[in-house]
Amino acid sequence: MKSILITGGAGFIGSHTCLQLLQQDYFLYILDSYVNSSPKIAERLDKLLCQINQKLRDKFKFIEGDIRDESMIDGIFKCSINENRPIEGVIHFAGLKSVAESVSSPSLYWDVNVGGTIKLIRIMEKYSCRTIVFSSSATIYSENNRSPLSEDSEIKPYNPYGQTKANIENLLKDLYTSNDSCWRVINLRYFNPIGAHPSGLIGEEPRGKINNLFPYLNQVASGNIKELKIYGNDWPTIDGTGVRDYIHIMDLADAHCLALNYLIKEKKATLLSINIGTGRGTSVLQLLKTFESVNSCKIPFRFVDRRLGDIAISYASNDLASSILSWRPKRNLSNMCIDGWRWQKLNPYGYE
């Protein structure tokens, strides 16, 4: 059984990925500060594993801590050795993720996202652990690119959040190209994860102001917010609303498992950047109408002015994910809407 460190493992993407990894031959050390997540994730994972296979319940350990705490990370690696299951790879989710907050507090984002990664890398090198799957983002691409976006599309992030992601990728590239490198790296650049685990036990719990469309949609459907604001109806798209690439969170979790498995099997230095998206665009109105149809509800909405920095169309080319990882999305937009709404109904106050 191989041991893996998952940073930010209690978050939306991290928790779903942990569940998938636990059903494979991995022991997980799960690190999270709970700034954007809940400590109750451990209970939910345990409950899910009881339903799947009770033997899996002893295959993970949660550690509360900040990615910037180098001595704490060192302690996790020491613990893994003392327990005779040394950490062999890392999936690195930990970091701040609000585009709006990154604009108002850029130094915080550079400190946590970039500074925290540097400290993680130092400890990984100390213990000769040089396998990492990095949680990157499609926000690193230039807004001037045309979709579908390939991994060769121009990288020119237009907000501090995207800049931190691009700079971490540059750091990992430098490690890969260093003279004595044995680093195995995959940067997963994903688009717009939505939905939830079909059980409704784990899902997305936004903290503070809701900035993403799907959680906003859930809140309007719940009656907690009066109406959905749609930013612009005059974009050059099929119906005038913005087009994005929405991907089911479980498909994204599967992609992380495949990326990790790929690196562990590799016997040589590796550096890959791979888009994870459905490969097709969905407009805001198309998402809204699908949500209404499959969940038998009505979503009040109104059009408002465009937001500064928004673009008309953004969706992925996922050819590389298919050819290298043998990954293709298995779940459609209806699945995303059904599973995401089930999570909201069963957890109206999140993990509280």
Ligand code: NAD
The other form holds:
Amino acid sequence: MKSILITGGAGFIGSHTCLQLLQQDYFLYILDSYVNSSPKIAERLDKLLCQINQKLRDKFKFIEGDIRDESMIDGIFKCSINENRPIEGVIHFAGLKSVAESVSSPSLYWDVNVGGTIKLIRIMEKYSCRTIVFSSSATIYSENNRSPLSEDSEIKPYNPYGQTKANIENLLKDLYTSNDSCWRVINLRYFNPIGAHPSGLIGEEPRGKINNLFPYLNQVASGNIKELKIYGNDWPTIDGTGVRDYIHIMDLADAHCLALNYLIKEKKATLLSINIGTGRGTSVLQLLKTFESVNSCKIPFRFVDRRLGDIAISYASNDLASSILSWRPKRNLSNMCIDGWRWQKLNPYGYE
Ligand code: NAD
Ligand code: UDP
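Compare with the form predicted alone: the form predicted together with ligand NAD:
Everything in the complex follows now, all chains and molecules, and the chain you saw is the first one.
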């Protein structure tokens, strides 16, 4: 069994990925500061594993800590050696992800995302662990590109959050090209993950101000927010509303398992950047109508001005994910809306 460090493993994407990895031949050290998640995720994972297979319950360990704390990360690697299961790879989710907050607090975003990654990399080098799957983002692509976006589309982030992601990719590229090491790196560039595990036991728990469309839909459907404000109805799209590539969180979790398995088997230095999206664009109104129809509810909405920094259309070409990882999305928009709403109904106050 291989041991893997999962940073940010208590978060939305991390928790779903941990669940999938635990059903494979991995032991997980899961590091999180809980700045944007809840320690209660451990109980939920345990409950789910109990339902799947009792034997999987002892295959993970949560550690509370900040990725900027180098000695703490060192301690986790040391501990993995003492426990006779040295960490052989890392999936690096930990980081801050609000575009709006990154505009108001850029230094915080550089410190946590870039600074934290540097600390992590230094310890990985110390322990000769050179396998990493990194959470990158479609946000790094230039707003002038035309969708579908392929991995060689121009990279030109237009906000500090995107800058931090692009710069971490640059750092990983420099490591890969350095002569004296054999780094194996996959940057997964996610599009718009939504939905939840079909059990309704784990899902996205938005904290603070909600910015993204899907959590907002959930809040309006719950009656906590009166109406959805749709940012613009004059975009050059099918119905005038913004188009994005929504992907089921379980499909995204599966992509991480495939990426990690790929790197673990690979013997030579590797650097891959791979889009993870469905390859289909969906407008705000299309998502809203699907949500209403599959969940038999009504979402009041109102058109307002365009949101600053938004683009009309963004969706992925996922040919590389398909050819290299044999990954294809298995869940559709209806599954995303049903599973996401189930999570919301069962957990109106999140994990609390
Ligand atoms: P999330 O906020 O739910 O998960 C991130 C986790 O990292 C949280 O549990 C948080 O507590 C933890 N964390 C933050 N700063 C930390 C620090 N300094 N030390 C230790 N832990 C820390 O977000 P997510 O949606 O699961 O995203 C995971 C990763 O994927 C992030 O890096 C994000 O930028 C990236 N990403 C997300 C999306 C998206 O739409 N959700 C899209 C593209 C990329
Ligand atoms: N959007 C909206 N109202 C909201 C939140 C988002 O109309 O309250 C729109 C937004 O303009 C974009 C789409 O929904 O066209 C997806 O936005 P989100 O923030 O979820 O993803 P991103 O734009 O970061 O890809």
